[in-house]
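We begin with a single chain expressed as structure tokens, specifically the form predicted alone.
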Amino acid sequence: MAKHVFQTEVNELLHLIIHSLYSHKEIFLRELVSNASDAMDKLKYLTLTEDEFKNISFDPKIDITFNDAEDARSITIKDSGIGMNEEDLIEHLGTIARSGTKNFLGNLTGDAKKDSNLIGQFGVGFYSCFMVADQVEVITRKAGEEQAYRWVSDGKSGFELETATKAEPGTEVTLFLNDEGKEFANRWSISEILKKYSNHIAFPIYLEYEESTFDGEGDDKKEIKELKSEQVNDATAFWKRPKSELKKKDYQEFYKTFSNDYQDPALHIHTQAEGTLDYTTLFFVPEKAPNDLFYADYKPGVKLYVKRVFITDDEKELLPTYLRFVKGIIDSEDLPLNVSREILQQNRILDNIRKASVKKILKSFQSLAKKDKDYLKFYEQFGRPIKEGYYQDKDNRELLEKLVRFKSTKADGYTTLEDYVSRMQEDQKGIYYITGDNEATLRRSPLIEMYQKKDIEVLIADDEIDEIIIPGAAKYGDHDFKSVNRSNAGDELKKDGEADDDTEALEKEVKPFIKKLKKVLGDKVKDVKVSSRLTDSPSVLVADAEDPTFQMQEMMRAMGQMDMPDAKPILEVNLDHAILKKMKDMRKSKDFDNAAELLYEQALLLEGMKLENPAEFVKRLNDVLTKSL
């Protein structure tokens, strides 16, 4: 028997499950039954589509037995599914392959580790059996292979693996129950749990038990134990049942069985379409965002069935990437059973189902948006993917633009684009926004001083992807989006010719002063200009009209584009400010250079950017303070 050590992340996960889910012990049975159902889904598909599997005797069912003897309590879950070979056992029961789960585990600390709702997001529910068992034994044989294997573990340091014998393909999991699990080794507990959590499994689940009857009377009375087997679930595809028969609680319980999530879903969308296309879809939106929402190797949440035969749960094209948080089922009556992944990506039928499904989901989000508190909870979890869709999905932009929300200088919380437009001044044409990574900093930014003075609303775009999303959308209705972070921002707010003429005349008047500022700052800036937007602040940094902003440059580098050109900012100065007035009279003084550098550095700080040399900044500041005191 070969001994194996658990991967480090498995040890962490086992510890987390055992110590965090003690009040949810019964879910171990749901997880094992769900795994058995998935295994039979996969084999059913192969027996219908692959010649080498068509001769396999396939009788899909799950058999559950138990031993209630005081010193040998156990539960066995046996399925007739696809089974596992040695490689599968090591990969699925000894390793966490997805980097998203590894990263998530690594970041869990403190109270987060006590949140039982996190475990469902791992998709590794098998390990929950160690809450109730001191030892777990798996005997399994993969369909199409002759060799069976036995996997045994105490859930602590590792597992043992050896060859075994098994007459038919499938998997048999036996839990040798500990003190925490002994309460489940009886007919009534098992039956109750299965009816609660697994009634909607599409394959029959049989519970085997002994029933005592008595024959004779008096001293001749004898107990006769008879072995019986009872089907405990409906074994019908839940999503094919008429919606009129289903209650909210039914959907909630099915979702938990289907999704490995322990919370009720925030929303469900059930569609049964007949006509040109015959299909059923059932989609759920989780209460909380899955932990891999922003990982490239996220696990798709939608399963594809054809005529109730499972096809795949690993196809990211079933819904657009911005709806990757949606979980659910698509079941088509029109697709061929042997549809390949390549055909899936080009199939007209599936493309039409996909388009209709996206519209249905987005319209459901619109209905949710009528309930402000509910939609705010949804948006705090999934607002960023919705913004991605607003940028990516031009076919549904009109729906998505009603779903995006932004903070604003004139609204508490979030505002819609429609509400922003309703508050616009009569002659205002653009929708103004400021981007950065800190809401408080943006609200105090010198860049919005002119707009506040003119009582013009500015959207506070403090999500890093707003730098891409808003320019990509370009406009809302007839109104262009206009970034106040740029050098040409607000040009259209100036009265015809007036401000431009004033600024141009002023720049000519102070040309030597501006020239000296440029010389001191050198290649730190692209240009120095007299500002027409500042009222209270002495200086501000802006991006040239065609250049990427500071935030855009930082984001691109964070995404690995290290060759991103370093676009220098423009320094705008407010000549009406007391600091600039004094600087004009000290152009030939040595203190001028320090003041010029400080103008630039304080503008950097107001942009939320890091100083290149904090020590030099502090030294300059100390020099100025010393002379002023």
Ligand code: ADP
Second form
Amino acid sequence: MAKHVFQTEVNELLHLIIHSLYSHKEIFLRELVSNASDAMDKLKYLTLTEDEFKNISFDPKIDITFNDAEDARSITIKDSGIGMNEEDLIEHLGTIARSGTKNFLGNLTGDAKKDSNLIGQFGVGFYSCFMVADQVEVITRKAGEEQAYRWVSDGKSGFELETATKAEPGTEVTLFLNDEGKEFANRWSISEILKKYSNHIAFPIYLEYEESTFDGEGDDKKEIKELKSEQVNDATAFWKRPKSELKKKDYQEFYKTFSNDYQDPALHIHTQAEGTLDYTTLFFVPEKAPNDLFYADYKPGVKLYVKRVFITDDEKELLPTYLRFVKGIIDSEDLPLNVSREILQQNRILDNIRKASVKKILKSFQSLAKKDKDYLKFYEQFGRPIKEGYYQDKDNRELLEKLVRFKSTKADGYTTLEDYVSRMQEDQKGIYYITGDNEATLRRSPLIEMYQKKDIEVLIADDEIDEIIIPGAAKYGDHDFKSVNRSNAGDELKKDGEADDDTEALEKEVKPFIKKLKKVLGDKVKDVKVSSRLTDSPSVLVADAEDPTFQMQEMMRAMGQMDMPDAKPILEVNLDHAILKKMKDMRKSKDFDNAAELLYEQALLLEGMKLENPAEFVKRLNDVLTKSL
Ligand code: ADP
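Compare with the form predicted alone: the form predicted together with this ligand:
Let's see the whole complex now, leading with the same chain.
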């Protein structure tokens, strides 16, 4: 018998499950039944598509038995599914393959570890059985192979693996119940849990139990035990039931069995289409964003069925990537069963279903948007992917531009683009926005002083992807998006004729002054310019018209693009400010250099950026303080 140790993450997951889910212990059964059902989906698919499997006798069902003897309580879940060979066992019941789950575990700290809602966001899976068992035995034989295996573990450090015999392909999982799990070894608990969680599993689940009858009278009375079996679940494809029969509660229940989510879904969208294309789709939007939403190896939430036969749950093209938080099923009557991945990706039928589905989903988001409060809740979870869609999905641009929201200088919470436009001034040249990563910093930024003064609304784009999606969108209706972070922004705010000559004359006069500032700051800045937009602040840093902004540069670096050219900012100075006025007259003094550096450093701080040399900054500041106090 070979001993194997668990991958470290498995131990962590085990620990986490046992400590955070103890009040939901019963879900172990849902997890095991769902694994059994997946295994039968897989084999069913093979029997329909692969010649070597077409002739095997396949009777898809789950049999559950239990032993209620006081000192030997156990539950066995047996399926006639695909089974596992040695390699599968080591890989699937000894590691956690998905990096989303791994990262999730790594990020959990303190109280979060106790929050079962958090852990409910990803499938806890097979390992949940160790909440109720101190030993678990898996006997399994892979369909198409002769050798069976026995896997045993106490869920502590590892598992043991040896060969075994098993007459039929499939898997049999036996839980030897611990004190926590004893209560489940009876007919009523098991069937109640199955009805609650697994009613819509598409295969029959049979529960075997003993029924006692009595024969004779008095001392001759004899107990006769008889083995019986009952089907516990409905075993129908839920999504095929007529919509008119289904209540919200039914959808909620189905969602939970289907997704392993604890919470009710925020939304369900059920479509039964007949006509040129026959298909059923049932989509759900979870209440909370799945934790792997931003990982490249996220698990797609949509399962594909053909005529109720499960085909795949690992196809990322069923919906566009930005809708990866949507869970559900697509069941087509028109696709061939043995549809291959290559065919799927360019299949016209599926393409039409996908297009119609996306429209339908976006429209239901739009209905949700009629209720501000509900939509806000949704947007807080899924605003990011919605924005991705706004950027990527040109076909649905019109729908998506109604769904994006931004913070703004003139709105509490979020505003729509439509509302922004309705508040625009008559001669306003575009939709202004400021980007950066901190809302409070942006709201106080010197860059928007002039806009504020002129009562022009500016969108506060504090989400890092705004930096990409807003320029990408370029326009809303006839209105261009205009970044106020750029060096040329603000020029157009000047009234025609106004200030222009003035500034020119001024610039001539102050040229040597600006030159000196530039010299002091050296290669810290690309240029120093007289600002046309500052009113209260002495200085501000902006990106050159074609350069990426600071935040963009930081983001690209964070995403691993290290060879980004270091685009230097432009320092804009406000010549009307008292500091600058004073500086003009002291160009020769040493204090000028200090002041120049401070103008640059304070602008950097206002941008929410780090100082290159905080010690120097403090020294300079103290010099100034000493002199002025
Ligand atoms: P998940 O089901 O979310 O992938 P689990 O931890 O529940 O995670 O299961 C891990 C893997 O073990 C499954 O993906 C499957 O490959 C395999 N497995 C579990 N139970 C069975 C079963 N009854 N029959 C066949 N394979 C199984």
